[in-house]
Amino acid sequence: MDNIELIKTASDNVFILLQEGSRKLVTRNLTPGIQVYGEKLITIANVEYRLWDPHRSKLASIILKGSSVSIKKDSEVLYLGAANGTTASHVSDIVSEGVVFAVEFSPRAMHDLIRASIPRMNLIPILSDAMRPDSYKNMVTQVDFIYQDVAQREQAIIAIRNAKLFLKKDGILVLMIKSRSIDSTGKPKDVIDNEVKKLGGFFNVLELIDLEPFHSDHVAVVAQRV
């Protein structure tokens, strides 16, 4: 393809694709020729990439906005709230030599997640409640990253409970705070500020990233375990 430039991001296997003034995010496809959710496949210099839509993935949106998050190809990731596997499959691309433990509570979403995991040997679906990490402690190893995107009220508490069991010292938490899931009547900024304060003492907050214009009333918290 002509007039295309790939710019590496802080994370392995993730690139910003520049073409005719547009900026798009792509991941190097771990399973060439296979789509997960109908995403576009692009081949450049005999390497296949998957288009990663920031409107469908909050992790894609913060990377495109310049977050310092750096996920390496051999990282181990605990993904809380993996849903149908859209973002989880891109994380699987990123950690091509690592593993993604993908926890999801909904049996209906788990059906799609399992289907996405079949050709991806590093994507491990776990049907469980992220509020109860004891229920899957025998299936998950110590991890470098926790990525959390759950529609439950106690989002900071869920993060801390899982970090205590699984996150390595100095490991990174990427927490997507959905203000409407916590308190649908409060001001989003106040709800988010209160949730971030709960992380104090266990995490050092490194970044707060507003997900606009891709996602409304959402903030990403990047924090490091102390």
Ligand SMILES: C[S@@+](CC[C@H](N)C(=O)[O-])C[C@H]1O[C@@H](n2cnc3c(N)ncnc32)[C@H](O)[C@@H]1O
Contents of the next structure:
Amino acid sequence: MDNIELIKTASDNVFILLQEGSRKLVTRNLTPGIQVYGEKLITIANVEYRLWDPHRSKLASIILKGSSVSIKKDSEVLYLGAANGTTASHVSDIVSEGVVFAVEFSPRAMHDLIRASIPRMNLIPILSDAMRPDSYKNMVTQVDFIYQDVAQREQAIIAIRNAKLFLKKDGILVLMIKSRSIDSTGKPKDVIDNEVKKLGGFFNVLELIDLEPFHSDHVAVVAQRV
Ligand SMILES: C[S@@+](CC[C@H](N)C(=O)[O-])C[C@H]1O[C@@H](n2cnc3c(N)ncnc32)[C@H](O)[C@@H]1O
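Switching conditions: you have the form predicted alone, so give me the form predicted in complex with the ligand.
What follows is the whole complex; the chain from before opens it.
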């Protein structure tokens, strides 16, 4: 392919692909030749990459927007709300020498997540409720990151309960908040401010990122465990 440039991001194995004025996000495919959800595969200089659509993945949208989140290839990640594995599979690409513990409580989504995990030795699906981290404490180690995208009311409680058990000191929480999932009547800014306030004392908030134009009514909170 001509006129293609790959630009590194703050996270390992994630690149911005520049081609004829367009900017696309890709991850280096941990399992060459295998797609997870019909995403496009692109080979450049004999290396295969998977296109990562920021409209389908909130994590992709914050990386494309220049977040400082820096996931390393040997990082250990606890992913809460992994759904059918779309984003979790890209996190598995990123942590090519690490591990992703992927918690999901919907048996239907778990079916697809298990299928995505079969060729990916670093992606561990766990059918459990993220509100009850005790139920999976024997399956999860101490982690560098918690990525939480559960679209629930009790976002801060879920984050703190999981961080107490699993997040290393100085570890990073990336929390996706949809204000209408918490309170459909309050002003979005107030609802989000209130949820962020609940993290205080346990986390230092490093970044608040509005996910427009990729996901409306969503904010990402990046915070460090104190
Ligand atoms: C917005 S979707 C996640 C999308 C996914 N992160 C992605 O980017 O591909 C939210 C998911 O969280 C799951 N979920 C909600 N509450 C949960 C809980 N308490 N424990 C585990 N999973 C939960 C839902 O079943 C749903 O699959």
